[in-house]
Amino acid sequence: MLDTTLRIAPFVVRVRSPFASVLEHLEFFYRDCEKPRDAFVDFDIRLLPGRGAHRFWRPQARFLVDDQNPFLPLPVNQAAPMFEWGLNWTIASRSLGFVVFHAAVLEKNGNAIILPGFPGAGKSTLCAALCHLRGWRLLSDELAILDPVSGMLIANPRPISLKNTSIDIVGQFPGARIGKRYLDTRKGTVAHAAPKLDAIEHASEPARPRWLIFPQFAPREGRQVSRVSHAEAFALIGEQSFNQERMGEIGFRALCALLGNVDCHQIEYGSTSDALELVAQVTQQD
């Protein structure tokens, strides 16, 4: 029986489930990670088997956070993607005290360019790429953390979550490690690439926003980069936010402040070379 606690920053998480695949993703990809003791928690996270006649037909996982069963099961064989996919919803509804969007966010030089997350526009394997290809670190591959107060980006190093056929582009990046496929999810064929090292060994550093970037990846010819009015920008920032509204006034500030300090763009791009020159262009940074 699996039962941890991991510091994966900025959170304290503690890990409970019978499944061997559980214990095995967590090995592989939080091996770094700190196991605080006595710290205290501040999710508190079960995998269990699910209930009724599936467990003896057609097995399936439940996940819990505090108690409570956000989802409906899975099958058994995607336990240790579920955990990954309910993080992510624990992270983004119950942080308290953070503005939370859907985005990629990673540093270099101790600022921020951030990847706005909408379907099919290619933000982890760039996120992939510019953190082996490149050297950026990686800050998270799905969530951006917004501290309202100092204005900062928090780290949040976890696995980048890939699908399809990014799953073999990012896997011939150097220094890859790419962990278990899982066939024939609701997105697919799913498979994660694990943080570098250097990315949890400076989670506690923060990053202050710099470039905002909506990526399109579009399989044709040609690339471009296009600026993006901070008005429009705050408006797709919106539809990926996860609990701006609920911080109410707070999370209108944070969101304005954000958008004052950053350059935002748009790029069109059709392979992976093509983006990372694009960004090279919107950033000056190589």
Second form
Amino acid sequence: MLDTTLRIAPFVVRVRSPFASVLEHLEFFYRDCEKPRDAFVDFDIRLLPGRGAHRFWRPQARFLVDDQNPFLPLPVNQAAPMFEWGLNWTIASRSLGFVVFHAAVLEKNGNAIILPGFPGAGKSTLCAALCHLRGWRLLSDELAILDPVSGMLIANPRPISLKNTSIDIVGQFPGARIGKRYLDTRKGTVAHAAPKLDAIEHASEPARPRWLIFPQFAPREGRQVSRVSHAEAFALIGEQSFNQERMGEIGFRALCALLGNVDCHQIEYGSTSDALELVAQVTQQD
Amino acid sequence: MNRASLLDLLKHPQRTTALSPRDWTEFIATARNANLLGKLAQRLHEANVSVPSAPLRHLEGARLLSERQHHSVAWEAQCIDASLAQTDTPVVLLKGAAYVLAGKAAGVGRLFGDVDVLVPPGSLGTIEIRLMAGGWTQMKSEEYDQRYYREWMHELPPMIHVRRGTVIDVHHTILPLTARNHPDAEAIIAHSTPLPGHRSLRIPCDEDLIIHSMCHLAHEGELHNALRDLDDIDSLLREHTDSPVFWDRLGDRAQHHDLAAPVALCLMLVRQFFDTPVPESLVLRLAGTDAAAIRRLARLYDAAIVPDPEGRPPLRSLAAQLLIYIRSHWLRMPPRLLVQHLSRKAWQRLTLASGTSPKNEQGA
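Got the form predicted on its own; any chance of the form predicted in complex with its partner chain too?
So here's everything in the complex, that chain up top.
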């Protein structure tokens, strides 16, 4: 029975599970995380075998956080990705004073790019490319965590979630470490790429939001970059927000302040190298 | 984490001494599971207790969420009022929404989901149509669920607003029509007072507000909100501890509603858990000849209410929980209907468990 406590910045997470796949997943992706003793535990997560008679012919895994059971069970071979999905859900739905929205966040020289995540936009592939090919530090691939008090983005470096064809593309990047493939999930084939060591080592350093870039993978359109108005960006971010509504006025003001500090662009590209050039053009960073 | 230390923290936040990270972990998780995190946060905040930054994040988050929910419920009340004003029927707010909008101490820091209202039975049809015109729609689409609510229970099936995602529960009586006790819902409406600034919304008198909360707790089969409900009742009762007339009125009202025994039970529990200064004479008066049986029942609740983040209470508590669950259904319906209903629900659960779509769970 696995029972471990990990510092997955900015949280401390306890994980318990009898599944070997979960243990392997944590050892592969979280090997560089500190294992604090006697720390306050933010989320107490358990991945347990499903209940009911059908466990004999169709074994399932259940996700529990502090004894709450937010999802229906999944097939047992998806227990490890279920940990990632469940932890995302927990961070986004627990009220911790942060505004959380769906986006990748990367940093260079203290300044951060936010890449909001619309399905099929190519966010995760671009995120992995910026880490492995251009030396950006990963704050998060899925969750932009905004501290309304400081206006800074908080790092939550975790495996980058890859789907279908992007798995092979990212697998060829220098230094990329890809974990096990999970076939036939609701999102198709899923695999994860490990965050680089610098992301874990500098996880306690927040980053100042500087650029908001809406990526759009458009193979036939050729590459182009266009400005997005702040009002439009606000509406788009609102759609991607998990808890802005629950954060009320504080959330609204935090997003307004964020937009006051960033340049907003949309980039359209047909290849990873095009995307990297467009990001370099917008950010003026190599 | 034992119940006594959580209750101590709630009752006497100023006495909080240095807690270890492990203690904080257990307090936060236990309070969250008992749906008491917002109240705990509010009380620690008011008592100026210094909390380490990691647990403070959870407490402040819950406090923020409860403030936000109170804004939302005020807005929701406006929307309900606007949709129902034309029907010219009294719409009485119950539970959380009533505590918050009536400015009760019980509402401070309280987290909740649905808005519960009580309306005269004859107005159900009009109310349902007005709500649908206002954007609310039925959540339960299965025919069996619809029948369960409409025929046997005491409410319309819960309705959800298509844009705001908020849920309203419309009741026309306090207990199911099939239940053994028969509280006087009309009297609750008759003794309610208008909520200032609203055309149709009303707040029950304090005695009814308290008795309704107690009736709910004593008939509820699942106890995961029991501590929160007892804390509500404690706060509501403490507003009147100086008034001997109030306790007499509460007793009269409980008898009028045919709820003497459930109220006696809750008075025993709240006194035991929260040291509420309840006059013994009132408990004896309401318990009457059933005193011994009600005391046994109170001991059962005492064993069953074990806040526990691991969800693995001792066997004795599990047995008590099961008995209370069965009893709650026993009180709600005649045996034949009960067997039919439970087997139907078990079948639904069995078939649902084999699905794979994510379920949207909102704490009520």
